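Just the one chain here, laid out as structure tokens, in the form predicted on its own.
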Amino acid sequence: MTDVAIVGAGPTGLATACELALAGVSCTIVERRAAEPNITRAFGLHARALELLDARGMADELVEQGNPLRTVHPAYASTVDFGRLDTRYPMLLVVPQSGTEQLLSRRANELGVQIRRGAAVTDLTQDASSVRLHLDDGTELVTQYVVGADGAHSTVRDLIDVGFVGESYDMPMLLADVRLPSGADSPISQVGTEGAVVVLPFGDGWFRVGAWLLRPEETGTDFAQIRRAFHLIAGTDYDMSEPRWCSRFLAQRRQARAYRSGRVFLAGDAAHVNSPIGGQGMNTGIQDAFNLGWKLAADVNGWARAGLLDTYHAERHPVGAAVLAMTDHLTRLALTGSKLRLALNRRIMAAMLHTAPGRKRVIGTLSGLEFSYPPDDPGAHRLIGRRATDRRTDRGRLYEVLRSGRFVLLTDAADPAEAWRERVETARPQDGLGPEAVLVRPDGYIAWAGSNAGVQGALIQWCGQATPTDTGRRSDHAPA
């Protein structure tokens, strides 16, 4: 009996498999497609997912693989500045997700998850104490928890019965990985009457490009179809040739009600969708595999506090439901189909981003940094529940200390920790800003934040009674 079960090996279904493995929770990954893939699907990764990348020594790898945009020309506005982010990684990262999945699908190796392709789920059964998933070869898989990271049409989701509710935008959405002439380097927008077009480089010689058309065609290929909607909306194709990959699809807007039903949680596509302007399907379900996997290890290795597993809905659902707003409103910014309406649309967007407030609340959610999980005591610490900015502590920087997967605690007094140690580290702080204490979840997010005289009492709530042994199940695969 394996600890957790999740479905799909994806972006969120692997991420949340490491962080399960390097909590020493046993973990096995049901995915229905028989090889790794080598298309790209998803193309960007934004800062917030950058970092909790860099929690866990993986995003420098990368930026290094990828094409860091400081500055993008989306359709909805005519620049948006992502250098201007407090963060390591001010950029819109322009990395395929294919390369996401292997070094994610690397590293679950080297922590000891186990991967079964090949294997589709057929049904599933749970009652109070275990899960058993039905597979298509005719076995079953019985384990504590499922995790239904399978994407949009989710069975895991479907047999769970929590809905799946939204709509779908009329205009089919086409894309392609192509190759265009060289000195073609600089993401390129266009929006007009007919619908929007986009190229952005990869940075290795191939390109994503993409056609929203307003009044679609139906005849010819899709790559046809591409070329011909950059035609009539950008005037030319560019000379793109060598589509490695075409994609027609119609997106979606759409979330389930619930994220969890007994011992079955959704995460990644499989619990929301939305419209691919913004960037945000990949990024949002990295977010959620990083809030559910340190949750649900807490509660298999025995120390979770009360309600933990709930907070995993609490807190993901309405950063789901903003999203999904926010890339809706996008859309219907660049596909007007009005001349008018898209220059006025424009003009206001470009005003917002000329102020502090406008660029906090735009590129702030585009980037997924200003999203934060409101603490349940109104008269909290104003710091709790938002995310950990990066700093320098006497172990390195915070990112760094965070590797191995358990909470930080920032702090200048004599380790108060000592007794958890198998589940807190203790780093003290170099830039002397902040509260006294500081507690940082293995998310990144603040906990608790007060004086060193409070700090007992946070690390009892957030991680458990403690005993001298505290001989917590926490894996040595922590990576440096």
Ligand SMILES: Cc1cc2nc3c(=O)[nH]c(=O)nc-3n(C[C@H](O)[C@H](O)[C@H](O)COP(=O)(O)OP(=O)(O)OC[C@H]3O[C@@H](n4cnc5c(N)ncnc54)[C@H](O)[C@@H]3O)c2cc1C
The other form holds:
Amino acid sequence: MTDVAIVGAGPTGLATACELALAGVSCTIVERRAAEPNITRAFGLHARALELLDARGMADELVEQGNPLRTVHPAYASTVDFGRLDTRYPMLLVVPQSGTEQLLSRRANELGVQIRRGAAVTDLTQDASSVRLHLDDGTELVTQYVVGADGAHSTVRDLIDVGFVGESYDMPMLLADVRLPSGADSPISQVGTEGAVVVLPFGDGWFRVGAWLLRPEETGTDFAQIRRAFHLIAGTDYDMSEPRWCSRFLAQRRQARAYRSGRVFLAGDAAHVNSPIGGQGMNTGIQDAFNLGWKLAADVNGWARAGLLDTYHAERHPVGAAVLAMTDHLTRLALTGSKLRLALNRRIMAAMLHTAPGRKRVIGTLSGLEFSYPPDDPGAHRLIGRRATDRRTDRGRLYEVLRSGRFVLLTDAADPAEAWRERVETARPQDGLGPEAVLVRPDGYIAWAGSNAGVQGALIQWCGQATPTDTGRRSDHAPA
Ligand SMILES: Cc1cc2nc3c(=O)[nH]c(=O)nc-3n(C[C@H](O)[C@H](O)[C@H](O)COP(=O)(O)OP(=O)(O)OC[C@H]3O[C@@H](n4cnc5c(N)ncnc54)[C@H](O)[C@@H]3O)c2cc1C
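Would you generate the structure of this protein in the form predicted in complex with this ligand, following the form predicted on its own above?
Now the complete complex, all chains and molecules, led by this one.
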């Protein structure tokens, strides 16, 4: 019996599988599509998703493939400056979703993940110890846990009946990947009373163009409609040509009421969908995967504390709700239908981005860097639940030390985590900042911080009892 079945080999399902396999948990992905990869769809990775990929050694390759933009000029504001973010990745990295998926897929293969392509889940039953998945090829899969990462129209979500609350936007979005004449190498965004258009360069001669028409026309091909929309809104179609992909879809803002039902979890678009303005969909899904992966692995490997699996919903549902609210707000700011209102909205946004708290709120949320998982205990150390910023240690950067998928204990003390060596790396911080000891979770958030005297208690709380014969079931494929 495979430990965990993941439904869907999109970016969320692949990232979850990599996390599980890295921790030695066997997993099988069931994917309806017979061939890889997904069409391009998402075009951008924000800083926090890149940091998490860096924590597994996968970010720099993507940065090389993509087009890192320090500033963007979206419909809702004149300029959004990612270049000042305190991160190794102060950018919006424009890279097609297929590039991210191919990288994750390659890593999943290296880690021994089974991917069953061309099979769709049609039914699911669960009891106290297992979940039984029924596939459309007549076979069944019995596992300990299931992760529904099967996208916006999730079958798993329907089967566990947790609802998908929200609404659809009533204007369709038109998207295409096209060629533009040379010279057009910067992002372009234009808004008007008819709607909004955007042009984003992938950096390899291809461009993602998008148009959101307040009064959509239904005649002609999708490509003809997108060119017409550009003429209406921007006064030009920038001579776009050679569409390699076109799509027309109604964006939605919806969220599952619960991300967990018994032994079944939801992640990515199966759990939440939002307006594409802000480029958040895939980024949020990857972060769900990193949050859920180590917790499920801890449970399967037998050392998760009681209630750990419930913290997935407790931590990620509010983040999903905040992303929905923000992208909805930005969409309404950009698509007003009134020149006056639009000008006013852009001024308000410009004023907000002029202040440090405003920048922190808008750019911190867009980049994902500002999200944290505050503990229930009001007396807890202020760092607990916050994102661990990268820092120098005697073993390299913190995010390099995280690449084994284990916790990282930052301390100067002589290895107090020796008895937990299968679950915890120890490193000495080189910058001398902060409390005596900091325990960083495998997903790069701070589990605990305090004095060296409290380390053993924190290790027991987060990493279970130490076992002298702890051999773990860890994969041998942790990246260097
Ligand atoms: C047209 C379009 C444009 C978009 N543009 C952007 C953008 O610009 N920026 C952005 O951030 N996001 C964008 N998104 C959203 C982004 O693509 C998603 O957020 C992202 O793909 C979510 O990843 P996921 O892995 O959760 O789901 P998906 O990528 O949807 O993957 C789900 C997988 O599950 C499989 N599956 C479904 N049902 C079953 C079943 N019953 N059994 C087995 N397998 C199943 C599917 O074949 C699919 O491969 C766009 C989405 C669309 C539709």
